[in-house]
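The chain below stands alone, shown as structure tokens; this is the form predicted alone.
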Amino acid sequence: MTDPRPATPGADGDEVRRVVRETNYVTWRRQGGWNPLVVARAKDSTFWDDRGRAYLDFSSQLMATNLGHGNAAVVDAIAAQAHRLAYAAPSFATEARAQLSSALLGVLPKGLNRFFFSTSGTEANEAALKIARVVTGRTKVLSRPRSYHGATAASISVTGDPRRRPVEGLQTVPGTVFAPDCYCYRCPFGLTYPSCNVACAEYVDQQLEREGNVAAMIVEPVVGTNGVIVPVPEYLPRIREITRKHGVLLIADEVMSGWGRVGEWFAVDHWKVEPDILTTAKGITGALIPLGLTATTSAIHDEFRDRYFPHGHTYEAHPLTLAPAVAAIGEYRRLDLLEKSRRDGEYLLQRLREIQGRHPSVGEVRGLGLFAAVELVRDRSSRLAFNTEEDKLAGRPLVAEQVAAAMMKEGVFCVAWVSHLVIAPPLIVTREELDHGLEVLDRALAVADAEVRTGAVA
């Protein structure tokens, strides 16, 4: 499918690409050799390049455009707010601030009723970590090796994935302790569920007892970029019990897993877990405008009634970011997207399992709602991955990226990370679009299957 309309009147795609390449940094990669596609416009589950070629957005860009591209209600809310009040300093109250605060009370887990608004997920986590440390007077934070919590100083410090390593000791904040992941496919203890008795959770009890001085434990309830790892049912409730036992705050990072992505407003709702702090961004506005949220209990907020709150931003509670979030919440409800995510998510996993059966390179498929991963392996019996995190940092060719490139040639965009693909289309995706993306994935996996047969990474 091609877009009959010009990309941007008078725009020269080659010139756009040249200027961007010669003047910009690009995230999380070596800067040499970057040759970006020029994206001209987008609508619903599709975006178009400067030549009018269409691409199915099978990962919601960065697992963010939950409402699809260009949702009219959210766009209209941005425009209306821009005309009415485009900016006010955070010391003022605004109608948009009041409206979103009231709307959040109807969707957040019970007990989370005090809000700090920023402009990204990493900023939301920075606020959460600072609040936890100040309130408890402790310095350590427990995280997990396959986590990603952001790029700024405190958030990258509690990130376990390879993006932490290049700035280790240069930007990181001391005090992070890593607990085992609840990753049954690659259990850190070599055990099998359920006979393992969820050792990964029980080990946290020992860690908190032994470490001391721990302010908080931060978790992605469903791990995002690093594999869409869904915990076993007992895991998060047990972590909640353990953190309460030790007086440690529980921070749920729902930047990716929130806003219907996994079939509930937030992933913790699946297990009826009530964290002390919840952070989110991305889907809160459908990514049409940047907004981050740090939500806490009133008990945490009360700690600052007579104590200086040592945090803030010029763009805190920016009215232009808040009004579209109100509209977005209305759209999630109007379109019944939580139920749709649950329904389509079951279909997605069923189809992915069928695909897995046809491809020796697929070690495991897993997911919850419209959030799934396809993990690629060189050998199913040993679960040996094609590539490592070191390969990613070194800029070596990755098989998962080669599969994603084959999909892109057929007009389907899919995020690849180290040795897996992230399937996370907009929640408004049609069944026909879902089928098309899966058919393209099915064909593209031949690239990885060939590597299984030859045993050599191209």
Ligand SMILES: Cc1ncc(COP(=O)(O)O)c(C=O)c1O
Given for the second form:
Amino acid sequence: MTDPRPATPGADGDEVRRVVRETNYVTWRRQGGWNPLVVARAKDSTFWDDRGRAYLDFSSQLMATNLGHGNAAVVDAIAAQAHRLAYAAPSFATEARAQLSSALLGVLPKGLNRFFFSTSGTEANEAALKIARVVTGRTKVLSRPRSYHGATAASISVTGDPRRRPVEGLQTVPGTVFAPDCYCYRCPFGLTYPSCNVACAEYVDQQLEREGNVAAMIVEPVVGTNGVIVPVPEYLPRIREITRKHGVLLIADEVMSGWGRVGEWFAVDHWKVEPDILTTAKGITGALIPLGLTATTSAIHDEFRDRYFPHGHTYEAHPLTLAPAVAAIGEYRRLDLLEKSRRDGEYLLQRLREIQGRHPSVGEVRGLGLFAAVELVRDRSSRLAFNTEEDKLAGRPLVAEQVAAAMMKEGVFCVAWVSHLVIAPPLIVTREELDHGLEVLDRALAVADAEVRTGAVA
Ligand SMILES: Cc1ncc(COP(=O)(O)O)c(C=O)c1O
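Could the form predicted in complex with the named molecule be shown next, to go alongside the form predicted alone?
Full complex below, order starting with the chain above.
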């Protein structure tokens, strides 16, 4: 598909790439060898580079543009708010703030009715962790190894994935205790569901019994970047019971799993779990403007009625970020995207299972709604992964990244992380686009299959 619109006059792609490469940091990688694609524009599930070449966005950029690119209602809301009132200090009330707060009451899990607005998922979690620690007066936080919760001190400290390691002890805060993942394909106890009796949840009961001084447990209800890991049905309800029993707050990090991605407003809705704090960002505006949300119960808010609330940002409750979220919620409803995500998600998983059958390098496919992972293995029987988290940090070539690169050559963008691919197209993706992306994935997996046979990549 070629870009229907004319090129921007004067925009020289090579010059754009040169200036950006020579003046910017790029996130989460070695800086050398960065050669970014120039993204010129985007619409719906497609983006175009500076040469007019189209790419199907099979991961919604960073699992964020749930409404697709350029949603007119959201864009118009940004423009209208910019003209009317672009900024007001957070101590003021604004109409956008009232409208979004009312709208949130209609979509969030029951009991979450006090809001703190920031501008990223990281900030949403940083606020949640601070609130949990201040309210309980306790310091420890339970998290899980396969998790990402953000880039700043407290949020990276409760992050289990390799991004924590380079700053461990340099810019982390003490107090993280890791609980077992609910990851059946690689069960930390070597058990099999359901005869395991969900040992990963029961172990948390023992941990909380012994640890003491635990303020909260933070979970991605469906783990995102670290594998699109869907818990067994008993897991989260049991974690809710256990945390409640020990008087420990439950923080649901729905930065990636929220906003229809898994076929409900929020992943916890699948299991009717009511966390004490829910954090989100990304899909709240379809990523068209940066917004983070920390939602708490009124019981938590009450704790600050006569106590100093020790948190805030200049851009807290920034009107320009709030008005588009109201429009976004309207669009999720108008386009019936929760139901579409459920329906297309079943189709996606069924097609992925067929693909798995053709490729020895595919160890497992899993997912919920329009959120799926293809986990690659060198050896299906032993489940040996092609690459490790150390390989990722060391910048070694990763088989999953080579598969993603082969897809990119065919015009499909798909995020790869250590040993899996994350499939998360915009929720508005058409069946034809879904089929096209899957056909390209099917072909690209030959790259990984070849490594199964030769074992050439260490
Ligand atoms: C589950 C989860 N929490 C927190 C974050 C951090 O969000 P942000 O990158 O907006 O700071 C992310 C980002 O991918 C995420 O996936």
